[in-house]
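Let's start with one chain on its own, the form predicted on its own, as structure tokens.
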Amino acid sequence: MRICVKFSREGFSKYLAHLDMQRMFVRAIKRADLPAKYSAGFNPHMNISFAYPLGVGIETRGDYLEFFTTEDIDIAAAEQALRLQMPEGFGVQAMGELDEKTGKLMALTQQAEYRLEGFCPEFAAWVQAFLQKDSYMVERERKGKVRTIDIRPMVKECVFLEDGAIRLRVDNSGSASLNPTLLLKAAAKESGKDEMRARIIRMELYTVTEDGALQPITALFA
């Protein structure tokens, strides 16, 4: 079976980097007693992947991981298993079995949505001028290379909220992919500041239907 966990981290747990996150799932899901498929070879490992990974710092109530079992489950009491086994700031937020004919995780997330909370005046300021602009360049870096990219096209939907924060939906999809982070930075360098912040909750993960549709990756739930 090829099972897809949505979960949740908040607190203190969002400084761990992305390899311990992995390493801590999969001592989980050793402790809930669950069949998960390992690699062959000499150095055999659980096979494990996530749908995006995220960045140190950054919250979420709608992620995803998948693994694959050698036998099937009852995805109910499997779920109830692996949530007892969370540590503290981790939760499991739903369990589902994906079709095995779909693509990977990664390749199914298309777009991601976030939630900006706690951020000072100028920033609100600078995201209402940066939504009136058809385009808006800035430098990227990943895997030591300096790329100039517009960042304008990747915001799908920016709304304030009643509240106070604010509602992000992104393109969220290999090199088209926007980290909220990268508009703190672009907002303080306009702005002459060191730095700006904010906290920054992934809310939601989605993927694009053949006719267009936007959908959580719970929808592709068996």
Contents of the next structure:
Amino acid sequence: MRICVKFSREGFSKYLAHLDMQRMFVRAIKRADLPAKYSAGFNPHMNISFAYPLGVGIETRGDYLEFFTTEDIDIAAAEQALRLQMPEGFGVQAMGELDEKTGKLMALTQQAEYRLEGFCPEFAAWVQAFLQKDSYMVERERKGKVRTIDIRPMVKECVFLEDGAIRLRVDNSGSASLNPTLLLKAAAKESGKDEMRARIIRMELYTVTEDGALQPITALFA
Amino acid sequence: MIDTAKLDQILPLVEKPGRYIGNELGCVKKSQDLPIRFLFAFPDVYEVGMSHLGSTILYHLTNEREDTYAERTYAPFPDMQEQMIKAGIPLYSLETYTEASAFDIIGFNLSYEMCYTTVLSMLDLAGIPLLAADRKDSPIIMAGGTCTYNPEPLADFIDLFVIGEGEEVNNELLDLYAEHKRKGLDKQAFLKDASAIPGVYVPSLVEVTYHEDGTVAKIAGENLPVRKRFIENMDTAYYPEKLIVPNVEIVHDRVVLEIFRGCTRGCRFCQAGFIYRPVREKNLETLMAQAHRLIAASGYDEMSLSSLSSGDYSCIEELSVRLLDELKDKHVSPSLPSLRVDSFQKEYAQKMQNARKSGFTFAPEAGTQRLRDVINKNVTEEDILRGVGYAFESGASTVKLYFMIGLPTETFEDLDGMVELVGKIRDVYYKLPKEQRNGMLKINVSASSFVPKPFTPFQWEPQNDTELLHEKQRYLREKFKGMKGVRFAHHETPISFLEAVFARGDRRLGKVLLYARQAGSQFDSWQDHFNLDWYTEAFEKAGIDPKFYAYRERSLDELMPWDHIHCGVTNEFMLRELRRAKAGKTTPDCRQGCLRCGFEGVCGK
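If the one shown is the form predicted on its own, what is the structure of the form predicted together with the partner chain?
All chains and molecules follow, beginning with the one already shown.
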């Protein structure tokens, strides 16, 4: 069975690195006694994969991981069992079965929605100006290589909410993805500040259907 | 509670912030209004401290008490310290983010001498005066662990030491503390009463005087000697049902199953082999039950056995077979560390090879039979070659060899012996038919510098001076250079030198620790943070010659700075072992016949 877990991580647990989080989930799945499938080979390990890595310092209420089981399981019971094994700061939002024929979670994920809180007024002003532009080039360093990319087209939707937060929907796929910290960096650079900070919460990951409609990953649950 | 919003501001600026956030699965949550707040403090980074089994046991045991909430703290790395100081955040606990200074008692674990300045830096960071004499309302500072068998170098800083295993004595101390706190705590009165508890040492109540030549003249005080505490029955001894499962990868990131305490081997250089006597095993069923419980509660996929010499466990084969069989379906692989070469069996090697694809480790310690006899490492070259032979036949192509240099009576011939032994090990490998070999042979040779320790037959012996150790290292490096596949590594001699000074030091060294700390010393076992100059200057400022402690051969009737602490093994036994060592005579494993080390009558009960 192909199982997908929607999870949250909030508070200081945002400071865990991707590998740490992966290890945490493997252990939680073991403690919950779910019959997860292991890889073949000399050092078998549980295969779990995440929809998209979550940067250190970023919280989430809508991230996903998947794994296979060796036998069919009762999803509601498994969801409850896994929830009980979450360390503080982590939560299981939902669990569902995915069609084995659809692609890997990572390939399905196309866009991400974020909530930005607690930023300075200068950042808000910068975002307003940014949204008026057609193009905004920034330098991004990845694996030691610096590339200049246009981040404006990656922002699909950006709304100032009544509570003062920003709702931001961006590209989040293998070919194009925008980490909101890049916006903070760009804004800081343009305002001549050392840094700008905000609380960043990933709210949802989306896939795009064949007819172009946006759907949260949970919509794919069988 | 510290300002966690400020903490949130600094965590993005430091390396591995996950080690500073706590709240791991299995960490204990309790009311903060309990009568006793106890803070376990480990003077090293989280990854090291969290791997320490003794602290894990005591943490959970203490939290079994209804009147006590035990929490943890570890030494923040210098980058984090810098940010904490800038942000005004003191040392805090990982359970409730409570300032260390708000606890009733802070208990440090002292596992190695080179952590002493880190203890001081943690007190600094907690805003607690370093000198016990300067502390009035601050927490009681106590310490336990291996190094407390010679607690003297820290006498100025620690209010009380616990000597030996803490399971029982900690509870007796906390009972006493609870009583005193109810009445309104008077620290001096508490310490005086505490010193009457067997195994508790209060250095401020003991006076040490010295001869003109610098040696100890007299150690005077009540309730002396302090006798170490130990648990008699390991099957009924407390072992936690749950572990804290860390959120970041720690050094020993696995279930650790303690199978026995003590060691019967009697290697003469090994302090642990004497201070942890008598040997007390857990029975097989106790171990299997604990293994299953801890695996289910942690979700770990690795398990290791802990003891001084796991191969000596009386049911080791049955235990390994059962662990391998019963844990396989749970996707848990057990590994068996610190195997003695002479207990290394062929079947074993194969099973281990199946269980984990890792290298094999052998510790001949010395290069010739003569020197192995001196140190009573009762293995022969034949044992070693047979052991590596089994390992190679079962598919291993990497072996680790541990040697020591600077052992008493060592000559360059003994170093040549090391090189020859490594050569013979290579021959064993290359004599195997090619299809049985698993690629290029790799031999990692590690030579640490011998540090004479208290409570060993070598406690009277001088350490080799730095120059001689360097010469021996250079000599070996040259010899191993031409051998393909051999990698030679050695310890830093300045660190071994200081270890020797503090291991056998007296309380006058407190000044040195204080000055070294003031100059910047901490994390001295971390190469990047160690600075010999800070110590050199500290010795000068304190007017103390470190060579007096490291390089001096003690006369056999000299009063040692730790002579008021008793580990249970008698001085007569140590002297007898020293004489035998000097005569090149071995002493058999005491399971073959009691040697009357001081535990006769207690041992094997």
